[in-house]
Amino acid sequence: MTQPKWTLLIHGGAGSMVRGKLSAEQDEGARAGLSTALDAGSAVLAHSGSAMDAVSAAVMALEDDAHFNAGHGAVFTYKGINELDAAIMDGKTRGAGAVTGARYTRNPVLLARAVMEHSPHVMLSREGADEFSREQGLDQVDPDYFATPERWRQLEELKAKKLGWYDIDMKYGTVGAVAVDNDGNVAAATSTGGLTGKRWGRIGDSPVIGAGNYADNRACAVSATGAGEFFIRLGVAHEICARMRMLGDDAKAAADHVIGELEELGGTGGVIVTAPDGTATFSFNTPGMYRGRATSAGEKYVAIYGDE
């Protein structure tokens, strides 16, 4: 009898993380965000739980640990208040919720979900959003909830320095999480609390379906984090998937052309795609990229830097 396999990837965020610019702490705690997220996901799928509340489960563990750009711990705007977009995927229906500018509900990636099952419809924006997630009866809290001291630092920091339209520090926070369930059925999450000092209310690709989440069975699952504006120009989840379906690639192949074809238009970032087969992938193009990977066979790997 072949024994069921699943697959977690999970990421935390691409950028200009190098060995000795992390203090020891910032690493220890991003190592540790990490293996509990995994933990959380790795849970659920060793007891034949499904893809969709495996990454979930991961996602909201990195949106409650304030190392990470999502949930507790997100940037603040220009304005100095936190806004809060998140997606989700099911690749077995192809069904999709996201929310984008959400200011009350702890964790974001539930009121995604939410969107994708009990809405008709797959994303709802700023006050829609909050209102819906009342309405579910999801855990609201307080705005303060949010806010950290160093990303107060951080925002007063690029006023200070007048660094331009926002934060060009390549602090790519993003969290996202895909599986394959010992099913075959993939699934993909992404959060975020966009990048610091944005303007305008500023969406970026991780609530944009087919830009910074998608999956699909035929193919892939796959979240991505980086610079959001390039992302959606490429449709870079979708078109991953699209490579593996239409040509043939498998998960590596299609993540790296792709990411390079975002570096050729000047941007910056990374994916985490797995396949129903159980294949899986990290891609990215900046310094470093905090991610991890659990399996059935028993493996579990946590990293930051490029060279791990």
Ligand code: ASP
The other form holds:
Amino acid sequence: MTQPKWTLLIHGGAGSMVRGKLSAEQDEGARAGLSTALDAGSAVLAHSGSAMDAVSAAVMALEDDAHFNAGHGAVFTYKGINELDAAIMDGKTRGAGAVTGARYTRNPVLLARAVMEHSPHVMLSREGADEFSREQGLDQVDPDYFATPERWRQLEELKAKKLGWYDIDMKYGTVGAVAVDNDGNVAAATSTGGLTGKRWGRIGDSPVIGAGNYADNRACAVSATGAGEFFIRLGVAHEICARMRMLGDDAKAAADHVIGELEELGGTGGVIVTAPDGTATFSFNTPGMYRGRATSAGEKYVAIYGDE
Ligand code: ASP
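So that was the form predicted alone. Now I'd like the form predicted in complex with the named molecule, please.
Starting with the chain above, the whole complex follows.
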């Protein structure tokens, strides 16, 4: 079978989504959001745009959608504010940019990209990241823009039930995209509010290059979602690329192997992976993952539950 010229994969988080548990609004709203994001990224790729532009466009659409834990609709910290993390990586140059704890940039993925393209650095944090964002002229918003009643309710629930470090339902809602373009270049982008009730400046895997996000034309592009601490410990995104590059694993074998190792440590979550030849895969050990795929062959697939 000939591989498609371009491929786009997206996710909107992995977690305990099973049929009947999500409300009709959550199910339909998330599917519509995933579809919109696929369209945004596909439009770029269909016009011979770059994988970098495609993953930026897809992640921006997911950041703008309150169904997902990134940008508008991000989860709250223990202190009741939204602190945003994002990363992007270009597989052609292995250039990378990331931000953590950003509070005022409407689309954090664009800030991560500005770090990559307009600074000598890879990762900026908190007030410094916000200052850089203003200097770059990126769209600024009042922090209230990110807040939604549903995320506030989730914080109150976590506090009332003393649910501990993680959201008991494991509703990871991080968003991400990976793509290969017509030129065979891959890219990955990831954006998140992190975990509900996070404290002490906690940073997950999403903005950590090699953990939650990685791209290398010699192997693949990866974006992850799940219990970030485990993804950092395994260097999940880089590990998948390394297995493909050095062991010759295909995308599915590499992703399944590393998610298996994650599970052995007690971690949950998932990844999306695409290789320069267009092969692409989802791998997750949670009941569901918000996900979608579009290709130049006209395929468009959106799913939530594990059996779809
Ligand atoms: N991986 C994210 C974190 O640990 C959470 C998520 O995937 O929703 O911050």
